[in-house]
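To begin, one chain is listed below as structure tokens, in the form predicted on its own.
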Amino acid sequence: MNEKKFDVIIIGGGPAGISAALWCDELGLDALLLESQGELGGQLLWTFNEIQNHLGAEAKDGRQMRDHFLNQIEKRRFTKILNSEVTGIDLAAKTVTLAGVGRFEGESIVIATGVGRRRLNIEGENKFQGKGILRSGKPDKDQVKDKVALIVGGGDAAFENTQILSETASKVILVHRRKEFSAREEFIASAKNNPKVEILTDSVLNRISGRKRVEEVEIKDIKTNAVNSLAVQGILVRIGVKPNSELFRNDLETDARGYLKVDQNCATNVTNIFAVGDVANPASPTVSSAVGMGATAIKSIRLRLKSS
């Protein structure tokens, strides 16, 4: 079994993890960057809108921003392992075990595992992934051309995608479990004034059905308990995100939603374990915040090593 000790092990290859790896090289620390997917980028790879609010760089979408980051770290020295499934982690011993690869030990561990989209956990949701259940409005809007699309959610993302899908769909139905929305007023007004959009409040999506692809959904009115079936050919779920912190919740302090708690140095309650990016920052889940937290954690680690 492969076994090597690093100054820093970084779990997660999104903006926060990439920033942490860059700063390890900048400060002379031997780092290992682990990413569960086949390429670096994290949530950037699922961001299809323009990014114009990251100081110093703009991009037409998340992938282009990711490419800016990769160009910048191309000559930086750190070890990188992609497609790395973490099968074991011991935060006290600072060891991480990867399936089929080996066990690695670090002086410090930086958790940069980000967030994932919340799911409905209803009948048909797993079956129809990629078969009528869409990833995002912008890249998938042609899949619902001249068809009926349904969006679940009440925030900015739900309303933005409602407008996007209405460009091609014959009709867009927005379903939200509450009467009020958390989206910006201008987004709500735009949807309400769109003749292609129908809004169903106090309602939940109960079931998704079809043969090979999505064909029908079951909608329940949570006030009257009435259930209606609607013909739908495309579904997009935008009900928020959840932190990818499951591996660490037995050892690290979290808030009520599962986000890892950190101090001003991005340190957790366990010595030499740090958390950066969206998994530890529900208040400001942005590229800029993630990049800054990555730098903060590594500078703190370097100071600790110098003083030890």
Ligand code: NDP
Contents of the next structure:
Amino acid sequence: MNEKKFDVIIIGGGPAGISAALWCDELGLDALLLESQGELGGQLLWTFNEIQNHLGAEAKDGRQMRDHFLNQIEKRRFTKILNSEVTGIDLAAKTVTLAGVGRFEGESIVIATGVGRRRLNIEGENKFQGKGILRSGKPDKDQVKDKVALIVGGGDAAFENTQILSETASKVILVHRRKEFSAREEFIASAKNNPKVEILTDSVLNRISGRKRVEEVEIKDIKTNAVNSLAVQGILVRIGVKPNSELFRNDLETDARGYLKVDQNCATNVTNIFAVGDVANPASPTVSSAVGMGATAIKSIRLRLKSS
Ligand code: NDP
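In place of the form predicted on its own, the structure of the form predicted together with this ligand is requested.
After this comes the whole thing, all chains and molecules, with the earlier chain placed first.
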């Protein structure tokens, strides 16, 4: 066991976790912030659109917003460990085990692990990451210039990226597993009116193949079971996100989709364990909500300590 005991251990260094760390310093709590990646930022690091709806700061993309946050917390005192792989958590003893580092004890634990993009888990999906499988439409649209791009999904993200990729691609094929879409009507209408866009419904992407880069895909019509091969050079998968809550699901209450259940103080069903940001399924999964939840949890922790 590592010697030091913290008032608060924060797991996850996105906007919610960063805000929690700032508020710990603000309220005189000794905090340990754990981030699994090599830098703080969470989802901001894969947000490529402008951020104009976070009051107080605008940014050309998520990374720039992250940099605003880092500037602001520069003088705040808390302990930070990057590249920290949490391998175990004992919610009763309030200990967190980090691979190759040790075990830390906290008076309270704040889970801010966010969400991750859902994957299709099909053949070729791992092999062709960065070799035709795109990160996002905005930064990668030049990769499909005068080429055929394929997008999987039927929500806002799939349709928004269809529009973006059609600016450069010769053709964009949108593949969705149902007939109905969950995207906004105006996004759907704009795709349907775009001569470069072809929409395949009741269809799933089965396989991605190629030599060094994506060259061909296999699409299955789930109504007829017919399988078609298509030549495509770029693929973007936008099938939503899932909560990073696997480590906690045995001990904490979740909803049917695995999001951690919290009350208005961001407290979970286990005493002194809190969850903030997207992993706690806020009504508006935004930077602003994440930042607010970070503050709420730490205020609540401070009040509990005062009254105990
Ligand atoms: P959504 O959860 O809104 O949509 C996911 C889509 O992927 C659905 O069409 C779903 O189909 C499909 N899907 C889910 N799992 C699979 C699977 N295993 N195989 C194939 N298809 C699958 O996610 P988005 O990423 O589109 O959006 C996330 C959030 O971000 C939303 O709140 C959205 O409104 C917001 N957003 C807003 C934008 C804007 O306003 N400009 C732009 C982008 C996103 P089914 O319906 O059958 O479940």
